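Form predicted alone, single chain, as structure tokens, below.
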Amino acid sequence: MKQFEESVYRLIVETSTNLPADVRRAVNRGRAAEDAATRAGLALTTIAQNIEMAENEISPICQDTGMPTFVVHTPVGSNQIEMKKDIFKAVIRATEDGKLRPNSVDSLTGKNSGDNLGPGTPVIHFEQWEQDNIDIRLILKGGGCENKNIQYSLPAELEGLGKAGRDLEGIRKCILHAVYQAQGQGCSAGFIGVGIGGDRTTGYELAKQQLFRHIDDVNTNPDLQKLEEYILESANQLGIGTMGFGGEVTLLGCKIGAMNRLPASFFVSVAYNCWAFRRQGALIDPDSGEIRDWLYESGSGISMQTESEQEASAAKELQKQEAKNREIVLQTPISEEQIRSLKVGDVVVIRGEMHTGRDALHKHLMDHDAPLDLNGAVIYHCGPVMLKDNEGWHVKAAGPTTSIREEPYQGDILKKFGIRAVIGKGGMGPKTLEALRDHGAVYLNAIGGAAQYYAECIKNVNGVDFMEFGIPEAMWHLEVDGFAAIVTMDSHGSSLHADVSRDSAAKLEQFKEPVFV
């Protein structure tokens, strides 16, 4: 199979850069259901722009290309050992070309392998079947949504929903609770795969398998079909909305599967996937290794513009101008006085230098000095995709990462270094909110997954520190212009994230009573 490595490489590139048609249609349905003038509507518009930018630039839709997970069905007699070697070669090549971010990290030392290879990475599941094609599928599921996966052991007591028993009602409550607990941290509006039964391992595997189903398919089990439809309708009544900003659209798809279980165990496993639902597959000739057909319809040619946008471009330009008039420009370094004038809901535009910082950097700064003066600075929770040539480093993708991971450190670091703004996604907790108020700083929510949209705002890479942490965790010093984000936690003690969480908790209680009787 001389062409197999090339076919896998093409599969990786297509999965990373071009959302399939069924996902695009689901996003467009979400946009149609949301008021374009709201924060959630603005986020969905940005998402739509990012999808088209990624396709046009052949660059990652989201900078977090996740843990590449391949599911491969092979005819009897196929050499799976050689296929695995070719998959490894394709992954290395895609990483070198900036289609995958180097995401394989040693769990004990924290060292990044740099090529996405290492014990357990990438994930490859082989299974033989009686057909004469090779069926290979790939899902790129980022860490932000992976962290919102959840597994329930029934019976259980669930916040807002009461007791969940070992029946369809208990399953229903678990799935709704799974959507509620994700809030905006999984880059909603999202998709979920649900596995009922199995053991702890196979339950999660079944849940992830559901994510390979087509969004518009119909479950062959009538009870699960009704449950899928119910969850999709009910979850969108929780008011969590895109990015957790509040709104009408929280969930874009729900797929549920069931398998037998042990008498003593009853697991409900939920795999949460962000709006950047990157999965694709191909049928491959077992002799040549060439792609015979794609398994999901290509998204190319499906416009992400709404019908109203296409029909009213003049009105759209007027809206864009009005939005610009409401924007507040912040030039770094930023003063405390400027920060104190901001409030939740303000749209700000950053100009000047900002600095990326994730888990490794925050931990390091707790006990060490910063490599440069951070007084009045902006820290961006981001692990970009970077490529280097003779002219230096270039940003290929640069969306925000989930901020709540930095909650143990953020407040202390704000005060220690005089940082005035933190950019991320999903919001942060009470310790950070208190520090924002006491020190005079704000949290700015960027649009999760919009890696191309934000990469375009980065005009230069001024430098980098801590490369020993690996590319995603290094401290990149980036010159930006036109970097827009929304104030969701201000210096006066207000938090949009806390408000949405409280409101959605109250709405969750309406689903406490039985439905399937």
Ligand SMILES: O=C(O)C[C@H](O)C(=O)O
Given for the second form:
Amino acid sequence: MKQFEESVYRLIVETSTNLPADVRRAVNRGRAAEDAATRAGLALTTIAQNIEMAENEISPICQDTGMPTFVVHTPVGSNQIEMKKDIFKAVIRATEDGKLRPNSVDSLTGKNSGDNLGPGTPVIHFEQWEQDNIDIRLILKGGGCENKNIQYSLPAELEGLGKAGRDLEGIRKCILHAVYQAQGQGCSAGFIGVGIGGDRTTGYELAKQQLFRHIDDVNTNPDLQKLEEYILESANQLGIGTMGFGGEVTLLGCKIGAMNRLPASFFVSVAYNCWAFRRQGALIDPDSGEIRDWLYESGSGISMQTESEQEASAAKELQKQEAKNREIVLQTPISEEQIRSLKVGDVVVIRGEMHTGRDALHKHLMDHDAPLDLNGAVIYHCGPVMLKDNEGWHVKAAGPTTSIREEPYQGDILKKFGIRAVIGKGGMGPKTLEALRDHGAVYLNAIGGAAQYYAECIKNVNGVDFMEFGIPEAMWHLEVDGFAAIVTMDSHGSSLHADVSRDSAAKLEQFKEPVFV
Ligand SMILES: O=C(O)C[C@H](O)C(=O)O
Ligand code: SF4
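Next, report the structure of the form predicted in complex with the ligand; the form predicted alone has already been given.
And the full complex, kicking off with our chain again.
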């Protein structure tokens, strides 16, 4: 099995950088259903562009390359111990090459192992089968969407939907509720895998197995097939939209599986996956270790440009120009006056220096000084993929992370350091909104997962602090130009996120009445 490690390496690179054909088609269907001139339409255009950039650059589609999870079927008699060693080696190499972000963090000390290895990471499931090939599949599911997974124990009382019993009706309500509670925070438009039954562990496992199904397959169980179709259609009426901006496209795929349960338990487990639905697989020759075939059609043949974009390049230029005219340039450091002139819906373009900061930094800044003056500064909720060579650090991928995690800290930190803008995704809560109003600051929503798109706006890495927090959590000082984002929370008390959340809660109630009786 000389080639096995190389084959696993190729599988990792392909998974991280080239979104497969079925996922691309689903995103394209979403684009066709959304009005291109809306905020959600704009977000989908950026997503489409980012998918092609990642493929061309052979760089991560999203900076969060997730929890590498391998599912391997091996012929009887294959040496799984050797395979595991090769998988580890391939993971280390892919991390060194910037195809995976170092994502394995000690839960007690916070120390990043730096190479994606550590207790419990990567995840590898082996299973024997009576076939000649090795079937190895990989999913890279990021942390933001993982945080939106949810498990229901029936019977339950669900917000907006009322009683959910131990039947298809109850299951239906749980799944709709799962999409609703994710809002835009898991980088909608998303895909969901649902596991009905099992125990708390196997229920989630079943849900994640569903994510390995082809998006266009048809469930062999007619009840579940109907439910899948119903959910896809109904979830898209919730009005959450891409990135939670509101709109027609909230869900791109729904796959449901069922297994037996204990008499006392009835779990419905939902695994939420962002649009950056990265999974691939290969059939491998058990003697040579070479790849015989890919298990999911490659995305390379599927263009992410709409027909009109391909045809009308002149019109596109005009559109671009118009968009440029509407944009507001924010040069850092930003004044309070400039911030006060902004309102929800404005598109801004940032020029100058911004500083990354996420969980570790926010906690630290609560009771420490900042390493530099942050008056008028922009904080970017981002954990980039970075590589170092003789010339210094380079950004390989740098999209936003879910901002709501910083809700306990953000308001205090804004005021303490005089920060004027926070960039992230998914929005923040009432405490931050109040601080934005009191202090004069804005929240800017960038497009989650568009890691190549934003990396291109970063012109220089000016420096870094807190490397001891690990690459994703360090405070990177980045020189940017043309970094576009949308004001979704302003300094006058308005929040697009609060509006969409309220509207979708009202829409959810429309699904209260029985459907499958
Ligand atoms: O960790 C990250 O970079 C992003 C994360 O996947 C998120 O969605 O918040
Ligand atoms: S940032 Fe968004 S696209 Fe990237 S892993 Fe997190 S949820 Fe997925």
